[in-house]
Every structure is written in structure tokens, then in C-alpha cells.
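Single chain ahead, written as C-alpha cells, the form predicted on its own.
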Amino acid sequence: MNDVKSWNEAINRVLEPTIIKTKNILDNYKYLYDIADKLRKAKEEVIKNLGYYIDKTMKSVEMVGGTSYLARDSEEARKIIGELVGTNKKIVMGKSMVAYEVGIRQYLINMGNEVWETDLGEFLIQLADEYPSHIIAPAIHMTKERAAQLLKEKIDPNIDESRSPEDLVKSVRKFLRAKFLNADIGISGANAVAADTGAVLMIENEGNIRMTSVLPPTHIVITGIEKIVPTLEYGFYEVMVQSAFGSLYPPTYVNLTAGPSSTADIEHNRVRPAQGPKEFHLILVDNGRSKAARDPVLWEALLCIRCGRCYFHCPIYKTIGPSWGIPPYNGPTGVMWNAVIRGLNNKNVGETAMLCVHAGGCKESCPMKINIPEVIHYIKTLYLRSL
């Protein structure tokens, strides 16, 4: 994974097609800069009260018939998950950050689980026992050689270096549709969650996500507080804004999940639950985000929409790669998140960001107009005083 030449030769596949894509959307759907202003002020408005919205969040999901928790941090949100699924369980997983901050894959296959990521990018890092490289295309340093061989040794000695991506799409469709269709229980993570209703919004080209949030009789997702926006039309543009500035847009699927699944076509009354899932879990993280959202500075990074463009305008992240930053996290967003989760009084964190040489593509880059370099100059400069 760390290798020099294997990461040129695979962002530089990457790199230029992508900032070019991305700004031929932008300047084709000029209402998505509107969109994103106004998602900025509601984002600020909801990291200014959290404390308010995350229970008025847990209370609607409530209304909607589903559960919600409150995870202080990634212990006590392994010890939640653990009690929902138990053991001996099959699980496919949808693609989520906060699941592999909290180490929630391990943790439910340590408890004799057998457990399945389903984005195709985080089952290749699965099958290579690696962590993502990117915070939306977590296999971007695998070329389709690398992929080839990875999947050729894992699922099927049928493959070879010479195949299509069509072809190697093909050989992991067939074998995760028989990991769907026996799973006990989807998780999923979240691209917003809107306070006022309780529903998840969850983003997606590949249609993994939508049926690991249907086909499986309970429906986990876990997602961090910063994730909730005042209402539902929020969360509409959150998803928008994310799939825009990530250079996928419009997306192939954009899936909604209010609670389990209901009926109302017996006398217009609505019942729970359906054909979908029986159970619906919604488990909020918070694992340091409250305390960052009280600091001067860095809570602007709870802003982060996580649609990884940042990435592409880094020159320290195109150098370096994704060995710059912290499991799971890292290039310049990664740097604050890892400030946010790990402490900025973390040694590990404060040398990361040391490598930052604040070029500003970040920040012009970034939807939510993040300021990332005065963020980073603060960690370092906190670091820096404590040596």
C-alpha cells in the first residue's frame, strides 16, 4: 500500500480526470454553490446547539418506531452494537467512516460474526486487510491489476490481470448477492440525519447500501452527531452537495430511512413493520465532537461533509499518499478529524499535521468553505508549544 511507484502510477490514473469531472459539474448545476451555503449555516446552527438537536433527532426517530443511542465514544458504541447483533450473525456492511473509527468490523467478527463490507472499495480493503486510502474511494491506490490479483486470490482463481473493471465488477456482484440475501442484519452508515423527522439520508452509485438497509430484518446505522441537520430539507441538500463536490452527480441512488419499514394500505393505517427491515437502529457517535464543537477553531471541522475533494487539491496527499494521516483518517481533512477524535493535545496528531505546507487548495476546493489550513496551523502551533 505504501509502496512509491504503486501510488503514482494509481492517482495519477485518478487525480486529473476527477478535478476535471468535478468542475464540469459545478459549472453545469450552479445552484449546488447556493445549496451549499445555505447547508453551511444550518450545519453552524447545528453544531452551535447539539446538545438540542441530537435529542430532539433521537426523539424522532422514536416517533417513526424506531431506536436511538447516544454513544459517548468508541467503547460504548462497540457495547451497543455488540448487544444488537450478538453472535453468530451474518452482516453486510455499507460504507461508513465512523464504523471503522469505532472498530465496529472487528469487533462483531471477534464476536464469532461473520461480516461483509458490500461498497466495492471497502471489499477490496477488506480482502487486503488494509485500511481505506481516501474518506469516499477507499481503494484509490489499487490499480485494476492490483484489484485483479487481490480478487483472483480471494473469491475466484477464475480471474486474471487481463480482465475488464466490467468483468471484475461482475465476479464480486455474484458472489456478495448470496451475502445479502442470507444476512441477518445491515449496517449502514449516514450522509445526513434530519432532527425534525428522524429519517437517514445515505447516498450511493453502487445499490449496496439500499439493500443492505432493506433486505436484512434489522437496519443499524452508525453515524456521527455532526451528521444531524435541523430538517429534512437539509438533508436533501447535504446528499446533493456530497455527490456533487465528490465528483459523482447526480447519484445513482439516494435512499431515505425513516424507522422500519410500514404499510398503510389496510384502512390508511400505518403499521410496522412491512417487506423491509422489522428493526431500525440509530446509533449517534459522539467520540470527542461535542468537546471539539466548544473550541474557537477547531470546530469548524465538524462542518465536513466528507466528500473527499480535498484530497485531489492536496500536494502533500499526492506525494505522500494515504500513509499521511491516522487510521482511518487521513490527507488535510483527515488531520482535523483525527484532532477531533484523537485530542489536540495528541502527539501523533500534532505530528501529522507538521507535514502540511498549507498550499490552500484545501480550502478553495471545500464546499463548506472550511478554512483547513487555519485549522492545521492551530494544531501544529498547540504542538509546537508543547514540546
Contents of the next structure:
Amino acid sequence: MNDVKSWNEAINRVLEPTIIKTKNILDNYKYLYDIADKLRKAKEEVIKNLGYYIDKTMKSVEMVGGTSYLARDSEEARKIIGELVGTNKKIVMGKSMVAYEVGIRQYLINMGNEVWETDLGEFLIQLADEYPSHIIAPAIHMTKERAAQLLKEKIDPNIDESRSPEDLVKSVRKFLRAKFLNADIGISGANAVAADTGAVLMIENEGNIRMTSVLPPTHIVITGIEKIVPTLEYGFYEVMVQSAFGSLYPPTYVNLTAGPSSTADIEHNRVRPAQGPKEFHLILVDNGRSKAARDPVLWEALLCIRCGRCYFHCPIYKTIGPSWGIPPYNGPTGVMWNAVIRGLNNKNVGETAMLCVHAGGCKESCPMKINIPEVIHYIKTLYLRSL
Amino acid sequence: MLKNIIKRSLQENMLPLPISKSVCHKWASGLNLKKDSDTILYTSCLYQLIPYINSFTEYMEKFNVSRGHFSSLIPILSKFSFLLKPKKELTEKSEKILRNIVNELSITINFGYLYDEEPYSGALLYELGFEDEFREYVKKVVEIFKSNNIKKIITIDPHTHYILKVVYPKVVNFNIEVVNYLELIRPMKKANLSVVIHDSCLYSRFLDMHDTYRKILDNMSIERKEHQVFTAKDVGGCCGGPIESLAPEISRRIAEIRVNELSKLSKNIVVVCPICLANLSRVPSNVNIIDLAELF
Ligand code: SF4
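Any chance you could show the form predicted in complex with the partner chain after that form predicted on its own?
Now the complete complex, all chains and molecules, led by this one.
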């Protein structure tokens, strides 16, 4: 995966068209800039008052019949999810960087569960036993030919390299359909969690998150505390901005989940469950975030809505790819995010920061106007001071 | 490690590389620039250093200096600075650029030059992240400006301009006016040429000067090829220069990719920064890397 030539070939196919696509979206839907500015303000408010908003979110989730948890670190998050899941379960997962961050998939497999990633990119990564190379396009380093070869080896011997992407997707669809239908538990991430209602928003294009969150009897959402927004209104802003700056707008699906499924069709009395899950759990992960929120410079990283745009505007990412960073966080935002979850005094984080050329494309392209070069400069300075 | 090379060199002769100070002002001989003017042209020795920087980077690459392992090089470089053999063409090129800038500026403004007293700005320390060392060093630089009664500084490259204009005021008491030569000149010469600009990251994305040098080219009737991605303001088309001393191979690869994408638009790549000039020139290719000032 770190092979320079194959990386360059893969990124060359993606970079230019993606940048143009996003520019066109932003030209066509000008209101997005406005919304992005409002969203930044709302997120600043949450970051300044994290304790209050975590509390409010957890209460709201309970109000709609769900259960909520706060995990201080990765270990605690694994423990919570391990207890919820148990063993011998069939699990489908929708793409979640936080799940990767705390090591959920491998942990649950080790406990004796069958776990499948259902986002196509993440599924390919799972089959290849690799790590994600971009926060929203995790298999961006894989060319079509490589994907075909991998699927042929792992799930469908009838596939050959000349197959079209449509054919490849069809094979995966067939394979994953069976997994969805038999799953006991669905685990997904979240793009936003609304503190006022406990509603969780998840955007996607494949339909896999919709199935992950509706078909299995239990739905678990795991996400970072920085995904909290004050109200549901801002939740919608976040998914709009994230998908647009992430180059897919409108997103094919916006999923909203507020608690387990319910019906009020008999005497207008809400009863649970109905057709969807009977259990809904929200795990909010801290893992360094609340500490970062108190840092005078690093706090800005928490504004990141993971649109992944800065990656494409960065010469270092373009040149050396996902190896610049520590999985699952790479690219410009990854330098900041590794400092958030691993600490500002982590040596590997410092070394990663040293490669920044402060080209500034990241700060120009970021919908949240995060001064990424400034944050990275700060990480560098602290690292060099520690040597 | 690298910090020691830079620090020692800065202590000894106020330059980031172990070379003789005369390298910095040789170019000005015969120009009769005044020494006692309160407005000065400030080169920060950057253009003059390009040939040496390239030779230094070559060494780093040759000795297979990988990230962070600089220790083996210190004794070699700090004792035998004569090993840094600059290429003659590059030296001539940088002298021509400096002289052209002087000629062009002289039309609109009076200024002097500090010759052997001109200090290096310390930009490299700051950019690498040696913030504490930088703060210490800057005090010395500002002292020199003060003792020469400098009121106005004309910078000629983006790194020095950014450091003086944006960073100095944050770290020291600094009330000298800083202007960039691109804001002062208006070259009249017309040229029948088609070029593509390789933007300076600092000018275009940190100093809001993306259009300043575009206008200069337009006034000179020079055609510029633009591309909605590769010459756009929000795309970080870096030359790789800032990490040439830390990770020379990656720096070279960035330069290769950059030259390759720009050469599809024009064989004449115009740069506005000595570091870009140095790093893009390392790539063997059939394109011309031209500093804007060479066109005056
Ligand atoms: S830092 Fe900004 S551009 Fe990069 S992923 Fe986050 S929100 Fe998107």
C-alpha cells in the first residue's frame, strides 16, 4: 500500500476530478458557505461547553428510549461495546473512523463474533487487511484492478480484472445482503448528534448505513463527543456541509435515528419496538477530546467535520499518501487528530507534523476554516522543544 | 541534528548554512547602493543562498539522510563547509535576479542596502518549528535594524516578507514598515512569452498576493496559462522546498510532481520565490524555471 508508484497512480485518477466536482457543487449551491459559517459558530459553542452538551445529549437519548454511555478512552469504549455485544454474534458495521480509532472491529472478532464492514471502501480494506487511506474514501489507494483481484481472491472466484466497477459492486452487494439479513447487531458512526433531541444523523450514498441501522434488532452508534451539535437544526447543517465539501451532494441518504423504532398507531400511544431495532445505544467517546478542547491552539481541530477535502489540497498527502499519519487519521486533519487522541507529547505525532510544508491549501479548502497550518506549527514546536 | 547545523551557523555568521558572509553581498559590488539609508532593500541572503542550499540538499540525499537522522552529517558539514560547491549557473542566475530587482525598484523608490551588516531573518528556524531559538535570534536581528536607523524594509521574497510582516510583530516589539518589492514595481518591458505560474504558498495563501504578480505579468503582456486545479489559489501546489533539509527524497518527489503537472500547461514556469526556484530547479526536465525578476 505504501508503494509510491501505485499510490501516485491511484491518487492521480481521483484528485483532479474530485477537486473540480467539489468546486462545482459549491458554485451551484452557494448557501452552503453560509451554513458552514453558522455551523462553525455552533460547534465552537459546544467545544467551549462540552460537559454541558454531553450531559444534555445523554439525557435526550434516554428521553427517546435509547441508552447512552460516555467512554473516557479507547479501552473503556471497547469494554462498553464488548458488554453490549457479547459473543457469537453476527455484526454489520457502517463506516466509522471512531470505531477504527478505538479498535472495535478486531476486538469484537477476538471475542468470537463475526464482524463485517459494509461500506464498500471499508469492506475492501477489511478484506485486504489494510488501513484506511482517507477518512471518507478509505480505499482511495486501491485501483479498480487491485480491488477486482482482491474480491476474486476473497469472495467471488468468478471475478476478473477486466470487470467494470458496476460488476464489482454487484458481487459485493450479493455477499453483503446475506450478512445484513442475518445480523444481530448493527454498529455505525455518526456525522452529528443533536443535543436537544438525542437524534443521530448519518449520511451515506450506498444504503449500507440505512440497513445497518434498521435491519438488525440492535443499533449501536459510536462517535466522538465533538460530533455533538446544539440542536437538530445544526445536525442537518453538518450533514449538508460535510457531504458537499466531501464532493457528493446531495448525499443519496441522510439517516436520522432518535432512539429505537416505535409506533403510536394504536390509541396514539408510543410503543417500542416496531419494525426497526428494539434497542438503541449511543456511545460517546472522549479519548483526548475534552483535553484538546481546553488547549489554546489544538481546540480548533475539534471543529473538523471530516469532509476530507483538505487531503486533496495537500502536497504531502498527494505525494506520499496515507503513510503520512497514524491510522485511521492521515492527511492534514490527521496530523491534528493524532495529536488530539494520542497527545501533544507523542513522538510519532511530532514526527508526522515535521513533514508539513505549510502550503496552506488545507486552510483554504476547509469548510470550518480551521487554521490547520497554525495548529501543525504548534505541534512541531512542542515536539522540537521536547527533544 | 539539523538544529545544530543551523544554530551554529547562525551564531557564527548569522546565516543558516555554514558559508562565508561575503557570499551574501558579492552581487551588489559596483551597484553603488547607499549604506546609510533608512529605507533598505532586504535580501535576507535568500537568493544568494540558493546555489548552496541545492548543494546542501544534494549532500543530504547522497548520504541517505532519512527523516530525523542528521547526526552523521554535522561533523562533515560544519567543518568542511567548502564541500558545498555551488553551481556556477545558479550563482549567476541569482545575481541577475537581484540586480534586476534593484534596477526595477530604483525607478520608483530610493533605498539603500546593509551589505555585510545585513542579517538573515531567521525564517528557517521559525518554519522548522524552532520557535524558542527563533525568538532569541530575532532580537539580534531587530537590534541591527535599529542601530542602522531603519524605518522601512523592502523584502524581495515571500519567506522573509511573511516572517517580517506577520511573525515578527507577534514575537518582538517591531515597528518598522515592511513592503514587498512586487507591490512597488511596475515593469514596462513587454515580452512575447507564454508562461505558467508556480505560486508561492506564502504569497498566495498566507499574504493574499495571488493576484499581485499576475497583474505584473499582465502588464508586461505575458500570457499566463491557468488551470482550475493546478494554479488555483486553494490548491497547495508546493515546490517541496520547506522540507528539503528534513526529507530530501520526499521534497524532490513533490518537486517532480509539480514540474510535471505545470509543464503540461507551459514549458516556462515562472516562480516568485528563491526556495521554489531552488527546489524546482533540482528536477531534471526540459522546462525553464524562471524567476519573475528575470523577465524585467
Ligand atoms: S480539517 Fe476541514 S477540510 Fe479537513 S476534513 Fe476536517 S473539516 Fe474537512
